[in-house]
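First comes one chain, alone, set out as structure tokens in the form predicted alone.
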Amino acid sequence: MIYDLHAHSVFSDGVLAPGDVVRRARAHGVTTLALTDHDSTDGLSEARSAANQEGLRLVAGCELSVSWDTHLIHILGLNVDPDNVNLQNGLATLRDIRTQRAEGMARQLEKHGIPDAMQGALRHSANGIVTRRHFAQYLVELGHAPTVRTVFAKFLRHGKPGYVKTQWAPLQEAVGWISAAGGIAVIAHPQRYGMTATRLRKLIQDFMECGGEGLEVVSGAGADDAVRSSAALAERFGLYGSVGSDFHDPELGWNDLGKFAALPANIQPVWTHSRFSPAQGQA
């Protein structure tokens, strides 16, 4: 059996269709794949008729943007119920500041000699979600950038010309969705925030306080001291394990569906969770 429960297809920053995840992941051997797209479950239908089709388990997932502290924390909400009111309202709300926040690095990046920004992220965006790899995208066709991680460094990150600060969702509320759902909430790639320790370690407390019980403890193609420190968090604070690709793109190799190391063996696997069940999520 192999599990990757993280995946974005066109209906948020990845650039395949969720039928062609489906797809790519049954052919590289995955067994049981999670569909997380951001702020948006609209790609699960058709995921869910691939998967049929493939004979392969689909989780119906999401990754919701969180403002905590100072930082942007991504949190995958696994085996929700994509009809759910209160999570449909939280990602509506979610997708409003993602169109806030694209009109104003639209404002930001006119300033600075690129026009029709905005006109040009949205060709790149399956359903008028318009995120940051969007803008990438379009930078790079215009000659402004040879790659998209490149456009991200020049103009995208903070301190550079694109970039605009955001307010997300507050943890609780997020949690608060994902566990109104039926779902289970759970910290996407704890070591990229670039938090001290001690910061990575209040995160998790005010997390499990809201509700939260998982930590994704293998991400992509993370380095095995970020395995080891994420899996010592998992142990230390009794949190569930998940693993996932965080695929996007064919092209980038490092984080290609389904390659990726194993959980460690002392770590609680999230798909032993009595509700990462058949329920929710099945195909």
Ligand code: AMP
The other form holds:
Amino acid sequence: MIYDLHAHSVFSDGVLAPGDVVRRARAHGVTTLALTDHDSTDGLSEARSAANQEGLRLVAGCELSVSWDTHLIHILGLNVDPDNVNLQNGLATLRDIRTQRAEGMARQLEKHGIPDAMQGALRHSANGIVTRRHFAQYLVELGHAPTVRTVFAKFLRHGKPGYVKTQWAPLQEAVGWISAAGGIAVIAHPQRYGMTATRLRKLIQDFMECGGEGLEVVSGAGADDAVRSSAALAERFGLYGSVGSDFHDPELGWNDLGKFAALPANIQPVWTHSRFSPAQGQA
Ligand code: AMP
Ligand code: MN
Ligand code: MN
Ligand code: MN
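Can you now output the form predicted together with the named molecule? The one shown was the form predicted alone.
Okay, now the whole complex, with that chain kicking things off.
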């Protein structure tokens, strides 16, 4: 069994349609895939049809934007019921925040001599969810930078002209929406927040007090020491360990579907959790 429990489609900032994400995962030997778009579960029905055709097990997921302390944190919801009203209301709130932030980003970019950024970003978005990646694509199109990655460094990171400080969902609310929808909350890519070890432990304590249960121990092609640090935290706090590519784009080879290290043997896998029950494909 190969699990990949973190992947994006065009329903947020990925470049493939949900069906194509599923088929690519299958081609890479993934047997259980979670589609975890940012602040949306709208890609899941297409992913589910494809998973049934491919005989792949699909986990209904999402990746929620959360503000904790001064940090933007990502919380994965695995095995959520997409029809849960609590969760959908929460996701709608997050998408409203996204739209307001996007309008703020466009105003700031306008002052910086970059016109029509809202329309430009929306053109790159398949379903109206505007992420920084869509602004990046527009800025590359205008020739302000050669690649999406360089645009982030020049325009979209903290302290740069297009950056807008944003209050996302509080941790307690986001974990609450996932729990209400029967899902398992998992802190995504814990080593990517630039936190001190002390702050990270405090985040985990707060997260667990809210009912959070998992930590993404293996995230994409992260460095070995990142896996070791996360594994040590999962063990210390008794959290379930998750693994995922955080796939967005086939051209970014370092986080392709199914391509990452194994979960260390001493960590309890999230797929052994009693509420983890992906839909079985039929083929
Ligand atoms: P947002 O949720 O709209 O703030 O966008 C964040 C997304 O931008 C992340 O989920 C990544 O997919 C992407 N991202 C963040 N930093 C970079 C970067 N340096 N280069 C390319 N993509 C990035
Ligand atoms: Mn993303
Ligand atoms: Mn993330
Ligand atoms: Mn992600």
